[in-house]
Amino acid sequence: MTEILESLQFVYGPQVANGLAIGVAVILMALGLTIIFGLLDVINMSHGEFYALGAYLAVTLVGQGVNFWLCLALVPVAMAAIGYFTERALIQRVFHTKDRHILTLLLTFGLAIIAEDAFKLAYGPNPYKPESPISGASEILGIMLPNYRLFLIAAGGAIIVAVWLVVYRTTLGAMVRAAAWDKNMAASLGVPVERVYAGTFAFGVALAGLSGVLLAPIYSVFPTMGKDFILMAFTVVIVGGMGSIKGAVIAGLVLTQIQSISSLFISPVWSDPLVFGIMVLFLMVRPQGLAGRLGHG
């Protein structure tokens, strides 16, 4: 029994360690689309795009000789500053408009596709692979795994806490839920519902920066990487619940693990369609996901 075990932890514990590094980044990403739409109810199809300017700017600032863990308390703020720009310059010129879920829609497409095609005439299509910060690895229960993927989970795992807390233990939280909730009531109640609308578009932008920054010494940073990432994070949105902060952590933890253990078994071309399978799955049979909505949880 032991050395089954044994064996297994060998088989599998690695990919769960991986799913788990990787589900972490994806969840940072996924909790700024839902938190957008939560209360923005906006699909912001350019946040791939922002989560690969994140890692942009991290390889820039590191070029010029910025220390990476410098990096990743400037790119957030900056990619806040950049979020509060487009939901002010842009969003708003056709939020309040009759038809404002397709025109958002189109926007935020419209700025992906702008993005990409900048990202390219700025650094060219050849990919870069950043060092990693943390070299070496440590044994745990007998598996040995990067010290990198280590800080990664447990980083991770402590700014999904913090943005947990901050919704739904603080007052600024607390006026954001109010806004999701009933944005006239919060208006007349005095809450800034129209700084707040920015101000959570800028906190999920900086989400999806700081998702960039953490994944670039683990994946190459090239343009269409947020084209790649994007369709992960929103199928945990989807499964999780549109707006579910509770359901994007959970979806998140669970779908990386399929993706991971399944590619034990099956060819790993396969693993994305399994977990879009699940997506679909839950469309047809649960549509409104794990959870409710930002007011819910």
Partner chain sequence: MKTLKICAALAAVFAAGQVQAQGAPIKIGVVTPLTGTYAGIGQQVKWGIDMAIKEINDKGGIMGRKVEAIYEDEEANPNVAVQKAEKLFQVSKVDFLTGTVNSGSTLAVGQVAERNQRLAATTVSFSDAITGDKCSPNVFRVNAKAGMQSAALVEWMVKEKPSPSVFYLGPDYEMGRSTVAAFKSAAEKRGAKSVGEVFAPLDNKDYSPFFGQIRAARPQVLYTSVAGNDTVRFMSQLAEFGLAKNLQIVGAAGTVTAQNMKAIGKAADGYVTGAAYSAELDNPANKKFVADFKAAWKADPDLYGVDSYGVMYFYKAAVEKAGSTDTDKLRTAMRGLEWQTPQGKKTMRAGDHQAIQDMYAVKVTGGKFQIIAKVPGEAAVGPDTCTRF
Second form
Amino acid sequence: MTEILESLQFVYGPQVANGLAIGVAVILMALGLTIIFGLLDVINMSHGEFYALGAYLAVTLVGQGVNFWLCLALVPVAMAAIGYFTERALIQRVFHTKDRHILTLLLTFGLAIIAEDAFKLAYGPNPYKPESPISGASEILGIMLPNYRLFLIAAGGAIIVAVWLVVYRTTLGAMVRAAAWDKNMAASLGVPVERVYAGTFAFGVALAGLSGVLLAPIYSVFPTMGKDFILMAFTVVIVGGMGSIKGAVIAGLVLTQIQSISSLFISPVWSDPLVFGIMVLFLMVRPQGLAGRLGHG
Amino acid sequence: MKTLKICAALAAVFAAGQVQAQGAPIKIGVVTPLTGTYAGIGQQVKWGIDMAIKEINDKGGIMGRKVEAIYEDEEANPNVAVQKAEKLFQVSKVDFLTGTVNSGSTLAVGQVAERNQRLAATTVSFSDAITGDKCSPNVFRVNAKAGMQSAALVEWMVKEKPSPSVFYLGPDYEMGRSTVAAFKSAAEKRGAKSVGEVFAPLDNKDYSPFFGQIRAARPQVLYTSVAGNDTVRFMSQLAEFGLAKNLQIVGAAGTVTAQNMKAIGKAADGYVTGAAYSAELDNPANKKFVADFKAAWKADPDLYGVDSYGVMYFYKAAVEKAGSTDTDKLRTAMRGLEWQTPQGKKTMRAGDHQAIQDMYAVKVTGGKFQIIAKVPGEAAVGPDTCTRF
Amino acid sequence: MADTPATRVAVRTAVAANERADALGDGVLAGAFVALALVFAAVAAASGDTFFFRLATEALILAGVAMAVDLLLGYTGLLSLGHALFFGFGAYVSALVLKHWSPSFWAAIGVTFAAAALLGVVAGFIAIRARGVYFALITFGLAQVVFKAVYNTRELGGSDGIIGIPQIRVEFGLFSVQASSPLGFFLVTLVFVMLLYAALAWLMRTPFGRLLVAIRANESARALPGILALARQAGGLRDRGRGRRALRQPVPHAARPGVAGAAGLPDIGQRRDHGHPRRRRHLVGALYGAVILTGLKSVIGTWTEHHLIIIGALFMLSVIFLPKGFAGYVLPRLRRRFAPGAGKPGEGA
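Switch over from the form predicted on its own to the form predicted together with its partner chain, please.
Next comes the full complex, this chain leading.
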């Protein structure tokens, strides 16, 4: 009996709790990706690099003596501006062609290559890690969890709810959904479609930047960090249904738990192929994912 | 017939060029990762070599010839390394090749050196195989191999905590696994008790899924062979979860380095490793080396920097002993060669081309490696297992 | 235009003339490619060079991959992000054959051909359900799964890859070429890549090839799953000849730059059309694209270690400003020069 309790306390409990924190991190990444895809039909291959840029901005600001909590507010604003500019300057150029899926995918892929090398040029190859603003760990039901991760789970949850409210409960969100549903109809009803596109892209990029700041104290900051979450985030977006916020949340939680728990039974290196295998399976059998697209119910 | 004549003429021109080259600079090809995961290590390699070359040239070069380094980025990718090594031998006509970091690149470049009948040396790669079952008559290793580091570390560990319980965590690829296996067998021979092992994927972002197992196993010592940014995450997450308390963390020499120590921060304190070098090493040659290095590059030297610095003096001593840069003469001269480095005297073992040197146990204290014990080189190096020459 | 028999004949004549002009343009570019390659070989051989031979051989091999990507993207509009999977698979199979079974070039190339075709069928079966971006993502996912699986399989050398592949001699009956000879291997590769090019160019002229183009032009052709399956199998088939890489060491890392390469190459070569069945694609662009990109990477790489910034910028610029790529830019101009009058009807496509 004690053995079972002990394995629950030491093995399964922490696994679930840690998986939850990782799940929130992945969902934060996936949200921006899925919103951009849902509205613009753009697969943003440089999403990971925007995440990295957010983290680097935080490192720079903290280095200048700016309070970490202030960074949480400043960086997303800066990132939104960068995202807006990127959409207007680059995405728009190939947006109206028939092959916009492929062209925007290639374009953002090129952007990712440049960004990664630019980080190296600007910050050097060595990693940085901002000191965690909340130290210490708490024991909940015998499970040790660092306080910062508890904060991450809470903050991440709040952000997810806020994003959902913005998209589904505000006029702004209604415009976005209208533009996603039928661009021409929305335009004829007076929705400034072009600006809504750029604004949505900016919103997605700001979310990536915000995740960068939030996760920097846990995962450290280095030039190739954009690759870290991006595969998992793509998987979450596909399994959840491209463009679906609800789907991303469910898929994010389920897949990270699968990864977390499976690493107890199989060699951890196989948990990645396992999750990608699930993605391929979904693409084969149910390409629309768990839930429908943004603006499509 | 005409083409034959042209060929003969060309050959004559090339031959003349070769003769003339006696007064020309000695070219050292450096194939090292200047971009990618290992770019930080490549940076130290470059600093060490550049500094040694400057010193050598200021004192008149090697046998009156200036030394010149030609760098190529291998992107830590053996395929690229092969391509670049070939370019250096064929196009730049380098006399000697060094700089490769990951063991796969070193092994692959070794084959290129054999094909081109030139010599190469690694200053970074740890894999025992390079001077073991995959040894090459054209490849030398001036740095300590993985086995020597773990031997030194085991010596210290069993002295500190007799028959300790040890948990192992390594990155799941060849080097990570072989490093853990080597340490484990050395430790078990000295009475250590293994209480669990985990291999995490390379570039793993979150180690917390393994912390439950570590807590449940209640080890006294945690051995790890993760490297680079993986160490930053692993060690800071350990501290984040409060697991680092009452746990002695030890690891491979590449685990905590000057590149990642700052990012790990306080979580690195107390970490112990077996090492071939510490900037704190107390001898005049090292004091001067560290001061010059800091003055030149505004950074501390680490193991890679000092070994890459040392390889130039190894080459210099060998050329002067051989009186030539001819491959066969040079190889003979290198075998059994003794030379001085900031780490003290090194001896190149003739049987497997592995340098023998004193080893240390070092502990991170306040962002610096402090030497806490010394293990003589002969005790650490282990038997010669090379059978190819 | 009224749909009378006369106009129909006129249109058909114009289309035929246009196709001939297109073929001529491709032929000129392909011929120039071989000529340039031979001039290069002569110069490099005379100066006793090895490095540039190896680089050029690599560029040719990449040209083979680029043509494979182009066959899918250029003709059927399917972007495969997982083409590195077939590339790496071919390298591993040929390495295993050479190392453990028979050090024969023909054995390696034959087994690799059969195995790659089989893998193409399997991958095609998996990816067949997905369209557009989903196809891109499913191929990407597949490549990732296989990459991780190989990386984690110690029997295949794990992260170190397979080393110690024997140096072989390519037997041609009357004569033979040592694979370790830079000139010989370059020429063998050139012959194989150009044969591959000729075979694909021929294939695209057959009814089957026109069908491929029709899939893209008219999505209703999707209703014919059998045809599509055949098309996907062709996608597997074009991985023939991968065994040439036997000399090199396959390492799993190769898969990553491979993805970049496979996605990037056709772009510099040529891309995108507007789905008109008469609009032919230019495979020859893939040949030039691969060589230009390999050359650029090597040249820029010696100037600066941050060559990826420049390559990435060129890549983005070509997506924005040269969406039809190099061949799409050069060929209409060539056509106007060599076959005036034939260019017009197709231009409106």
